[in-house]
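Given as structure tokens, the chain that follows is alone and in the form predicted on its own.
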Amino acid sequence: MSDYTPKPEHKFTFGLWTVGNVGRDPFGHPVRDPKSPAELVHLLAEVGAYGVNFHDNDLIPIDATPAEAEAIKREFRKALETTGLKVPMATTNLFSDPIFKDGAFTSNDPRVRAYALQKTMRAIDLGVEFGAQVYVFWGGREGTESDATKDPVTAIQRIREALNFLCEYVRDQKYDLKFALEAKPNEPRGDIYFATTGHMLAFIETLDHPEMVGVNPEVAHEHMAGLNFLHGVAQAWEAGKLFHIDLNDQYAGRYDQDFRFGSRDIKAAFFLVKFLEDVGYAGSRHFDAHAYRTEDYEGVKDFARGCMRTYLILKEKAAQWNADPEIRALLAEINADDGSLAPYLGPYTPQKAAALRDLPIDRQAIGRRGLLYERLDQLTIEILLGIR
């Protein structure tokens, strides 16, 4: 049996809103004791991960004094010194508040709007001095209930502003810090704008900085959307903006259940990393899902421990299915190429098109033709069963 033992190069991360959730939801009540953001770093370090990150208001709550802030931080520095973890992305709470009820950035309230860049910059602040050097912005509360209440390219134009304000300011600041926009389709609003991870690719583009800006899927958003996850980070990859990822399991369609990576559709799961796995991607594989509301804290180390060995076990079956003898042969049969369609093929030039046009091609013959895929999907399907 391989080790599937998480070590640092495996960059796997956690939140403090993660491993910290209590277990309340909206039909009952806490059911694990909270734990100190400090406490929280020795657990992580237990199971083996190699970081922590954080929204500003995990760490440090919002009504906390300067001299409760600064203890805090104190012992939270002391517990990542003693562990080694690292913090290698912050994020700001822009929800949870009454404040917030009506959105940050798209709230029609201008004092709101003022509070919200206000309290990110002071959490960017909070990033950096722990090493962050990315900031992921998830607009839960920017959205609507009612499109009576709220233009939507008003919206559009406040979420832009703000961003370029926060991006100038990091920019002043000479912070070493890019900015992941993730995407939500709804929950905790009735709709929230830039649904999906196409939303904000095209989104960045109008910003005044976008080569600071890039995106942070989630796994259960894009699947609540009933998308396909992967089809959305190679998106992101071949656009160079995948600057973080959010790593959990959904059922499709169903409220944001946050549950432990691949625990609801492993085959999809396998996909999404061996595609990062195959490219190379070197960022942090952040795990954004909680234990069950039925655990106790050893419950939540095995939640945590169980993200992680999935993930490991799922690198393995890439590799092997890389390897695959068969496997290789199909991919080569169905990717057949003798190159006598290269003249016509590529960039356009009036000739390539003049030739094109009067190519003989047949395809009746083409239609008939068996393309192998079932075959292909069956091996993927035994190598996950263990089979071969």
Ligand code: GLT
Contents of the next structure:
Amino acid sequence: MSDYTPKPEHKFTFGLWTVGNVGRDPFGHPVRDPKSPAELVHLLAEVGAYGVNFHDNDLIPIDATPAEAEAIKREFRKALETTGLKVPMATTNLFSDPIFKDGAFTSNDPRVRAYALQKTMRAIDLGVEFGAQVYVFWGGREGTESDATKDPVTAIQRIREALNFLCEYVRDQKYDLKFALEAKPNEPRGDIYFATTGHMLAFIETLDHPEMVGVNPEVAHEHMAGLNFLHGVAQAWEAGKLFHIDLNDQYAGRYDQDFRFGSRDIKAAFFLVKFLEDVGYAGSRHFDAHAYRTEDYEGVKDFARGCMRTYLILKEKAAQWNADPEIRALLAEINADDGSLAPYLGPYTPQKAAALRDLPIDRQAIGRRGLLYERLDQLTIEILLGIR
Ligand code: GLT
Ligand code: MN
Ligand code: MN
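Moving on from the form predicted on its own, please list the structure of the form predicted together with this ligand.
Up next: the whole complex, starting with the chain shown before.
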């Protein structure tokens, strides 16, 4: 029996807003009493997490006095020191307060855009004060219910202007901080700009400092849109832009469920973990999820332990998959290449193009060949079901 105990090197992190979620939903009141940030740090230490992330207002309420803010920070810092938990990531709440009801950086009102920048600069200072090196931007309110209300090109330009401004701010302050943009197609807005990780990747290249900016893909946000999460993550990785990742689970086509990691689509979770481990992703494994509304705080701990345990079980399964002789033999066959086509493939040359035009290729024979993918996938399923 393997050891699935979370360790610091696994880089498992949770947001204050995840284990601190009190179970409010659009139809129901909170079901759990709120806990202070310091209490949540102790809860996370008890279950074995490495770090804790926060929005500015998860830590310090928006209307706290400077004295209250100092007291909260003192308590929080003490809890971090006692437990050894780190703060690898921070972010800004640009969605809860009524001022953001029509967006923050994309608002039509310049006063809202100014307030959003001011709030983010302060929140960046706060995150850096606690050691954050990644700063997430999730534009939950940056969207519309009706496209009569905002021009989408203007909205894109406003977000670009804000991110360029904030990159310069970080450079000016000499902070060691990178930005990670998180996409979501909808909810809480009818539609949110930059709906997927792919939209974000294209946009990043238009910024003044693209090297400072990457993505924070979230499982649920791509699954909501019916997309293959792994493919988006792989594209981000290949582009050198996978700065952070939000792990959870979600049925396609439903409300934002934020379920425990791996609780819905085990096969997708498996290939995701296998990818992150195979490529050597070194960032946080951040669980942006929360316990079912049916749970008390013991259930919240079960939820948090479950996220990490499932990740570690899948990591072990990935190693088993990679080492399985039958799977290796199938992969060798599937990827067989005797090198005879190498002169025709790869970078273009006019000679290569001319030779390729005349190359005889037996289309029908190739089309008739079975690819063994049923066998390979069934072996995968049998590993996941624990009988191999
Ligand atoms: C909010 C959202 C998450 C984002 C968080 C960061 S807040 O809970 O649903 O996906 O990552 O702002
Ligand atoms: Mn989410
Ligand atoms: Mn998220």
